[in-house]
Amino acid sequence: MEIEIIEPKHEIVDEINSQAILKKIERIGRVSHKSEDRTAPGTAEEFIKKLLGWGHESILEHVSFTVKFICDRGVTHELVRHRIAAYTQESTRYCNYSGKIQFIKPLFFKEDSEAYRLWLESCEACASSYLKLISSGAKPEEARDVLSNSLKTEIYATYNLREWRHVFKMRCQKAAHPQIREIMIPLLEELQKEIPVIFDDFEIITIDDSYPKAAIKKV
């Protein structure tokens, strides 16, 4: 039975036009208070600062985007927890894995100790039941029984811009498990360089070698 293991990543499916997004949202806030006699080029940053200053993060709800993630199937029961949203996941009854399973590499484990060699071995024990139960005629959703929470998925997830900082917020936190900041850190990263206005109140921070970083909202 042939294995691989493989890295986690993101990949941000929408085009993320930051001016766009920033208009849109000056727009629909002003009616408000009817203050959309004071738009002018460059208000915008200023207007959603304050905004998010306030805490009045209602208006973000106005946009969405999706992100694709490659990673376990562990980290997917803590992403789907978030709400409101809307996800698209890899199915393990209906995919058949009898040709190559993969597996995602933990970050936690090096690659010359005894706990990586402890793990792999499992994941190939594992992936070798799953082909003799599929062999013996069990459909994919009887074998997948045998598979571990380290199996590589593929999920979409779909959350408005609010509902992305309070992921962030939640699973970028030093208590989060290190394998869904491994994939969130690097995406708010992006994101913070894409449209800094909405995400650069998270301070990025190392706080161990072994470990990815972490992310804090600024006081």
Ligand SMILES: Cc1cc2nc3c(=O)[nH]c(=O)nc-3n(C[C@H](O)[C@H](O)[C@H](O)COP(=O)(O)OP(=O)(O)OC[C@H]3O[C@@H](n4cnc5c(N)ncnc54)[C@H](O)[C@@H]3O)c2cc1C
Given for the second form:
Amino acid sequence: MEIEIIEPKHEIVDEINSQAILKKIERIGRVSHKSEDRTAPGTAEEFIKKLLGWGHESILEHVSFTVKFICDRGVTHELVRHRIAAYTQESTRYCNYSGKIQFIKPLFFKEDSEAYRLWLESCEACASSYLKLISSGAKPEEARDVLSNSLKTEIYATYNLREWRHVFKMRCQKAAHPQIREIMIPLLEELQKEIPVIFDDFEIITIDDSYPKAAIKKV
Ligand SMILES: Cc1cc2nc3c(=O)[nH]c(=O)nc-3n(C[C@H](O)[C@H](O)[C@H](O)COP(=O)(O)OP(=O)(O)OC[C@H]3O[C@@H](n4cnc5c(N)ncnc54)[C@H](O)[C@@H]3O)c2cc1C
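Switch from the form predicted alone to the form predicted together with the named molecule and print that structure.
Entire complex below, previous chain first.
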């Protein structure tokens, strides 16, 4: 039975056209005070910043984008608790892993440690039990019961910009699980480059060298 250990990753599925997004939000936001005539090149950033400062975040709900995450099933169990969302996930009911099973490397176990060896041993054991169950006639939806939280999964998550900000606030904070921070912090860093005005009120901090960074929302 082949098992493969892989790293988690993310991919922004949509093209992020920062200028078009800001222009759209400004256009929508300006209807409140009928200030459309004040729109000019470069006004969107300042206008949106002002509205966000007031907590007028509903304007962000008009823009959504999708991200594909490859991570473990423990992480997606946390992700899908966020409800203002659309999700589509690889199904352990329908996918048959008897050819190869992939597991996500846990960042907190160093590869040369006893903990990592024990973790790897458990992946091999559950993969072996899975294969035996399939070989004895079990369906994938039945055999999956022996698989662990570390099983690799793929999920597409779509949130609007307001919900993305909420998810980052909850899932990048120091109290969040290190493996969800591990996928969320690089995404937040990418978005801070793409659309700074929407995400630059998060400050990314280093906790310690062996752990992923955290982000705190500046007040
Ligand atoms: C560090 C950490 C530890 C956690 N530990 C646990 C745990 O031990 N056990 C556990 O079960 N969960 C736990 N959770 C999950 C947590 O309770 C939430 O379910 C999860 O973070 C989803 O976020 P959310 O509820 O804010 O809302 P989302 O679903 O992301 O919704 C966004 C916002 O919309 C509003 N909203 C959405 N739905 C409703 C509604 N029905 N009514 C009113 N307002 C609504 C709220 O303002 C909410 O904050 C933990 C989360 C974190 C970050």
